[in-house]
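Below, in structure tokens: the form predicted on its own, a single chain.
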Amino acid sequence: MSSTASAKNGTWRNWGGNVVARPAREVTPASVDELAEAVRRAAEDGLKVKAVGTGHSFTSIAATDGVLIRPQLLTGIRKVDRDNMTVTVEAGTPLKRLNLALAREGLSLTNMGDIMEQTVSGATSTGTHGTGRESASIAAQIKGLELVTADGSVLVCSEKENPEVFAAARIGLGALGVVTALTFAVEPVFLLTAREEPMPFDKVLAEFDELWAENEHFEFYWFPHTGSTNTKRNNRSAGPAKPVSRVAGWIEDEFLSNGVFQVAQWVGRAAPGTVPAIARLSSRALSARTYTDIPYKVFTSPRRVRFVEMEYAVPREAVTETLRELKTMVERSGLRISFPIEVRTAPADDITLSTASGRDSAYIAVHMVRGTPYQGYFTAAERIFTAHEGRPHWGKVHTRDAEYFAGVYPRFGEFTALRDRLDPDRLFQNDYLRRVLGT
């Protein structure tokens, strides 16, 4: 099954197939003067624009019934600069096709997400982050980036050139403009090891702490209905590389953690009852393993099982009084959650509506196969992350507006304000925008 999204028949859906949308018309530039001059006719047109990658975003954030433009081909690397130590790339490029060039030059992000089928500009644009004490997301390694503008002009900004605007789009949400190109800081291709262990609930989040102190990169997956988590700490190392065996790596990866997993949430849907013994059998499913490889290949990981999430950050310090308030919702509610729930870290950040802007912060991700009701479980959940000041990543399942997130982002005005200016008449406008932003 395809990692993308789908259009057929002028109908677009995203990954997960919770959104739909049916543009006027598809565009797909193979140059930056191309997409300047689709934005611009939009306009003539009185269409309104958005662009969109792979469709990994669970909210509407890219759906438009005016021109949707596809990327695609503004793909590759434009410049390798080993004096600053940058890389330049086109919107338009996979992760995991820049994971692999970068590779290829001895080169690699600092840090990352944990799938790599997104493009470039989408990932950064609703705020895709792995997990980290000290590094953080995609778009905080951004040091430039280009973008077409309403008035179909090319803008370019860093920290030196426009720097309000690099303030702000380096995580715009589609809202300030079309991404065409993004300058990221890379450094010497390095080693991983990755300590992955079975660790009691209550044990992890009594020393989630020390854990998060302790590892360069920490996550916890939970799987309700049980006391039992899967733990995974990432740190560098000096080698040598030791990495999963193929054979290893297929029976963990693939035919355990999308398999059988896959045939688990089949069986949990047709009857639930079954879940909580599923859970308790997926929690044991997993040994520890140790291995060490280069950074793309310990942070990510295949998923193949498809689903719809929600995810909010909420402060570092109140991650696990969130979480026991969760676990309690969940023994509660008589709901039966067969997908873990994931824990990641980031440290706080300077962009604007980055969910890390300006304070430590913890992820917490729910999910529900595609295909099942997730209504009542996210409503539940969502309840306890803004009791906790929860920012909900931009590309994930959420209900809040720009009122509450005028409440949440010290300098969310910052942001309106700047949208007012680069797109007065609200070119990249479309219903999510108009939700969490304002009119």
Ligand SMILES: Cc1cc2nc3c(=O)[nH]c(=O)nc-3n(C[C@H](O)[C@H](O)[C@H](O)COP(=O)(O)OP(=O)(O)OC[C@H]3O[C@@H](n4cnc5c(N)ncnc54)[C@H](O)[C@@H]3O)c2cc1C
Contents of the next structure:
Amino acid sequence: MSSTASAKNGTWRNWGGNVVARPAREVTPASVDELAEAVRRAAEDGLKVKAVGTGHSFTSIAATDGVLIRPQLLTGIRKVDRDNMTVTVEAGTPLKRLNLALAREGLSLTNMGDIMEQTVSGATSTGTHGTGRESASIAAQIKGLELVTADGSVLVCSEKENPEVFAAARIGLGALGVVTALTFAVEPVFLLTAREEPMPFDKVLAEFDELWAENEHFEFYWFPHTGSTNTKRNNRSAGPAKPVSRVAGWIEDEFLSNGVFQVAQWVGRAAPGTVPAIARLSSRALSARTYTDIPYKVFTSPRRVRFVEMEYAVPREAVTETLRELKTMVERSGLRISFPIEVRTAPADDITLSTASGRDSAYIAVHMVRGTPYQGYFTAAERIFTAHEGRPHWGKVHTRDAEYFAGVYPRFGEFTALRDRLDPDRLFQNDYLRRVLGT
Ligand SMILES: Cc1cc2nc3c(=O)[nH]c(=O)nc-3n(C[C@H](O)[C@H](O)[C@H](O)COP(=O)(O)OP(=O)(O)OC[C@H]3O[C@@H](n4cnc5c(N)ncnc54)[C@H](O)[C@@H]3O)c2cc1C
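Mind sharing the form predicted in complex with this ligand? What's above is the form predicted on its own.
Below is the entire complex, every chain and molecule, led by the chain shown above.
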């Protein structure tokens, strides 16, 4: 499995390289029983417990100085249920493996994020999402969930069974227990036609409501220091499939989107004054294209340039104003931003601490290439996001605490009360959870 989180000399490091931890010990359970035993032993030894995925979170949400539970041996498909159109998978299964296995069965998830390196449990625990008009995050596609709680027992939940646990545990932040299996809704595999097209920033903002309403999945990237964006519309299609050809795919995805972009980032880091010119060139390097393929091939693509990211969900009706403020901030600040800003949407969902909980949302993500100072930019962006009652992605850089979350999540107390019940001694605690959930 492509675990990008490395463990050298007992040190655990995340993908972005901005979080480092030194767990007291590591375990790699091969069964639910072994995992439950590891949880009980940690409690006896007075150690905290943290299950990790592939370390793709930019926050310290997965960091621990206690027992680190690795996912590698808890992987695979448990059951495909064609009557109920669900698939049950072990919690450590990488999304990539799930997508490939489903495609072989003629099935697919409905929506997903930009990459598929993460584990199913890691991705859902922080609310990983793509973009969608009706279809929401990966966690919103969960139909059932199994977790080992602090006393080492196995708890199963769904809409019908332990519904109060189900409401929260789909995006559990690793705070309620260790997830051991997830059941997802699936549908017969379908085709999506992607239309990628450069569009002026002012036009996208002026027409945002129509672009959102007319497309099942609309998103765009805005290149700071320019008036240019690259838009992407994905809609279901009757076919035929017309994949990106291998050469074009390599040139556009690898060379232009990743390779050239990598070089541009190096140049920009060495000489920040060149960033606006590079941004203009980068925005022009992408041209319009249309292709049709199965969902995961349209939704996801490799990300070879390492970066650090902050992403906030704002009420959808606030997105254009928020973006205008962001543009003004970048122009006035003297900051040099070489990384595009990504904008996506999600419909309101019913998960307690989902960033889209009870609210139609738009996501705005700011990035900086790894190794460049990001604090000034992220602080200024965060000030704008929080003024719109933004909710930060649980797995991406932010500075918010429990007091803030109690204000922007109407059901925050519901989550902490459930945590008090399931983990009264805070076996699954770490510094991040102490900050965002309170003691
Ligand atoms: C290149 C890149 C692209 C990304 N693209 C997107 C995107 O398109 N959309 C988006 O929303 N996010 C995106 N992210 C963020 C990423 O999806 C999330 O941070 C996700 O949580 C990472 O999954 P992971 O398997 O690496 O989990 P980790 O980062 O290792 O862990 C995340 C959380 O899950 C918990 N966890 C893991 N396994 C278990 C378990 N078995 N039981 C209980 N808790 C568990 C951990 O304790 C931790 O709290 C991206 C990140 C990167 C680096």
